[in-house]
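What follows is a single chain, given as structure tokens, in the form predicted alone.
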Amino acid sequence: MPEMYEIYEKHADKYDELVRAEDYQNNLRNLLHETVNWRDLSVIEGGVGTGRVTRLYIEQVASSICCDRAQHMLDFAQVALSEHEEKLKFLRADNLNIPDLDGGFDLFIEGWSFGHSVSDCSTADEIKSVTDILVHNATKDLKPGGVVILLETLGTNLDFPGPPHEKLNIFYSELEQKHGFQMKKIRTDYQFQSNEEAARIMGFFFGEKMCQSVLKRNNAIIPEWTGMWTKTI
């Protein structure tokens, strides 16, 4: 199994067939529809990846400027998005270091990016400390009234929600308890053809353990748990 930044760096082909799996029934794409109308917004997302996210709302929106630290996979999403491009703007920026875009915009949104960011501390006072910088980033450019939408794991191939370790525990409760942010919980479940494929799929980008453990469900569908931190400015 690459390093997790490797994959980003350079197999975006193999990271996208995982994540297009993922919400087979649509629960997040509901969610986000149900909490924010999101016609002629003027969006940041941040850590856009192969476009995960921004599949789920740019028909609605104005514009978004989508954001990410590996040109690998700004240069897949750009591909794949290409049918939206005239809303579209692709910026190779990190989530700690999101340039200032001039403010005005209506909603900023991550998807499983800025864990990687708290992941990558190595203690509980550089999690608060990154926390704050990221909380910062992702209001800095909002007008008043605009929406903070942070979208993070509560666990793979597991049959019940919770932080999968003690930094996003630390992350998560300085969203929400120093912060502000309300959180809700869903299912996101992976949806493969086959038990075999599911595990070679989620083996290559979690590794081996991951791999023999959803050998063992021999199940074609996976659990995955979503929690989304939202917030008004």
Ligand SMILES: C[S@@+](CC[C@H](N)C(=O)[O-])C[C@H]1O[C@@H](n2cnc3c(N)ncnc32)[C@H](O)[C@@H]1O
Given for the second form:
Amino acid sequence: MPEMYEIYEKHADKYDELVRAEDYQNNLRNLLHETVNWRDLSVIEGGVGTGRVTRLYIEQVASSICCDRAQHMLDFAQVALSEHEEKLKFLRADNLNIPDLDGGFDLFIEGWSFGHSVSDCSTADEIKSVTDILVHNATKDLKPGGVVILLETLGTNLDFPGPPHEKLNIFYSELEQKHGFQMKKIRTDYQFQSNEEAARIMGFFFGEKMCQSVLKRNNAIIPEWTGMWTKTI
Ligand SMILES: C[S@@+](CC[C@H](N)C(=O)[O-])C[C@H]1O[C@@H](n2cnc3c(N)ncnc32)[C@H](O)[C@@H]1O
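Now that we've seen the form predicted alone, could you pull up the form predicted together with the named molecule?
What follows is the entire complex, opening with the chain shown before.
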């Protein structure tokens, strides 16, 4: 099974198969629209992947600049979102180094990509400075009153929510305690055709251990917990 970064460089189609099965109850879509009136907003999205989060808001907004480090993911997203092409720009950019976009944006959103930069860190101090950079990059192009939304995992195929490892625990604590983000937890469960399909698709992305634990659950619905961190600047 390939490593996650290799998936983002070469296997956007298989990644998309996974995320299209997620949140079959539409809890994330509902929470995003309860939290923000998206009508006519100008948006920047970090780590856009295949456009799963973009699809949840693109019909309402005026425009979105979709960033990702992997050109392969950007190419896939551009095709997948082509019916909205007049509203979209695609930009190859690392979350740790988003170029200055001249301000004036209403909202920054990212889903499940800031956590990668945190997981790459070696020490708690490094996590804290990477968190400062990520939060700076999420806010620097927003106008006063702009909104930041960060979506990150609180556990896959687990019965209770929580940071899956200590690095994310530090990141989430920094967001809440140092940077003043508010957090909400939701279920964004996957629904597949069968338990075997769940094990195949989830195993491809998360690895053999996840494949085996999904098979043990013996269900086509697999729990996923998601945290949404928000802040108005
Ligand atoms: C788990 S996927 C999430 C994609 C999408 N947001 C979604 O919800 O399906 C992570 C994405 O973040 C991108 N990514 C990972 N690290 C990144 C970084 N440091 N800067 C920008 N993008 C990054 C990957 O290329 C990948 O497309």
